[in-house]
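One chain is shown next in structure tokens, namely the form predicted on its own.
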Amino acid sequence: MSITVKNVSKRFGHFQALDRVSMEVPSGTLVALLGPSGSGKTTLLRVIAGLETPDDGTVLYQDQEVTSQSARDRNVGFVFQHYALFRHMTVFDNIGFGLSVRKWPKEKIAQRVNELLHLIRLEGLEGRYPNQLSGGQRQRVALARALAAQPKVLLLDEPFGALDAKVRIELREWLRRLHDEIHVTSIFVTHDQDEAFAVADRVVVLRDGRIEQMGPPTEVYEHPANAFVMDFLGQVNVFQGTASESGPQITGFSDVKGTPVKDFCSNTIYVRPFDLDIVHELNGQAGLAGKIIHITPAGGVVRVHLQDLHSTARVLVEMNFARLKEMGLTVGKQVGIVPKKARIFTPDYMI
């Protein structure tokens, strides 16, 4: 079941939540709607679900227009951030609730619920109540309930937002494996780029009710369409500078001859922390002299926080533990900072 959104707009009073949004979700794909608070991602999800009616535009499932259809008529499975389980019902009854409402025979309900209990790896817990489950287990029950009636489309609104970091990582990996098994067309909302990249086949980045970029996660991350996408997707160092035939020239960085770039101007240069290198001495390399002010372990990498020796500017560099130890880097040490890769954009927004 493919989904097509054409020129959809939605306003709440004076607030323009969606502004002529168009996108396509190929059948069987898992798409992440990614963006900051207020970007329109949840409104777009609710329009696709049939929980909101757009002011303009159309929504199609396959080739059928469903813009005016209710969520029930669209046969959509919806998973909320806070589970929305019935506290007085067991796991079994929560999963089978929608089937009971649809008047399925008891034997078929039992068969379907048992299939789903196996799918979400909660066999043996069907008699428990929601308050007897962990947060991750409750979210899996909510997902099973959404899948019970075999929906054409599965929609998830920040499904892991109420969980702690470790459970979120485990559950998003589980969701990716589950999707590979069932292949139902799915869209989920998140403001967490790591989550979107770990789970989705395609990422849609929104800002102020409009789509800034969409595509496979690797393409969006490695080839951001503009300054907003570059800055939003992960940590980044922001410098001023100029464009030249040899590439971006960063203000305050010496060039290969050791002459500081003096031309303040014009453009903003973005450098990912892992696209900067630390050296003991610049020795004529284009770079910046800095002092290490803090070292933070972060998973499989080390984040080295530095200060420009000639200004108050802070710089973040990421490297692995082996490189850190090999260089003998410590707080207070003066080093050189060398860019390996940089991107230049004309600024188009302010934080």
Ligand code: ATP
Second form
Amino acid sequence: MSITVKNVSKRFGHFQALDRVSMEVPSGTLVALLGPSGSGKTTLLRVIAGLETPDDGTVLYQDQEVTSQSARDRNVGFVFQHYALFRHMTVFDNIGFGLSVRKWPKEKIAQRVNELLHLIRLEGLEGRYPNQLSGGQRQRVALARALAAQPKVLLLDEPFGALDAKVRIELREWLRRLHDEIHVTSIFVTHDQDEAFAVADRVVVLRDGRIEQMGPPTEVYEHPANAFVMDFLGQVNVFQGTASESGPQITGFSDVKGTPVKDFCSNTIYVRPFDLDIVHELNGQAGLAGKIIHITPAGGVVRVHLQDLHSTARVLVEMNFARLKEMGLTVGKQVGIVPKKARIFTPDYMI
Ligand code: ATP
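Shown: the form predicted on its own; wanted: the form predicted in complex with the ligand:
Next comes the full complex, this chain leading.
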């Protein structure tokens, strides 16, 4: 079941929550709606669900227009941030609830619930009540309940938002595996770019009710459409500089080469922490002189925080442990910082 959103706008009073949003969700894919708070992610999800009617535009499920159809008639499954499980019902009854409402026969309900218990790896816990489960287990039950009536579409709004960091990571990996097993077209809202990148086939980046960019995670990360997307997607060093024919030139990095491109006076240059390198001595290379002020492990890499010796700017460099050891880098050392790759963004131009 593919989903098409065409020119959807939604206002709340005078506030424009969605502004001519169009997007395609191919059948069987898992798409993340990503963006800062208030960018319109939940509103878009609710319009797709049928919980909100757009002022303009259309929503299609496959080739059928559903814009004015109720959520109930669209056959969508929902999972929200706060596990909306019924406290007085067992896991079994929670998962089977929607099926009893639909008057499924008891044996069929039992069969489906058992299938789902297997899918969410909670066999044996069907007799427990929600308060006898962990947060992660509750959210898996909420997901099983959403999937019970075999929805055509699964919509998740910050499904792991209330969980601690470790459980959150486990669950997002689990959701990806689950999606690979069942392939139901799914859209999930998150403001966490790591989560979106870890789970989704495609990400849609929203700002102020508009789509800034959409595409596969690697493409969006490698080729951000503009400064906002670059800045939003992970840590980035921001420098001033100029665009020149031979590439970005960062102010303060010595040995500036090339002539500035016409019409440029000042620009912002974004450099990802792993696109910078540290050298013992600059030896005439284009680079900044910096002092290491802090070294922190972050997953499989180390973050080296530096102070630019000629300004108040702080610079962040990421490298692997082996290189850190090999170079003998320690807090207090003075080193050179050299860019491996940099991008310049101006309002209308990008290198
Ligand atoms: P968050 O990550 O904080 O949940 P979001 O990107 O999901 O944010 P939305 O919940 O879609 O953002 O809200 C978009 C904007 O629309 C916000 O400024 C919000 O205050 C406004 N808004 C949403 N629902 C309503 C409503 N029912 N009435 C008035 N304004 C609303």
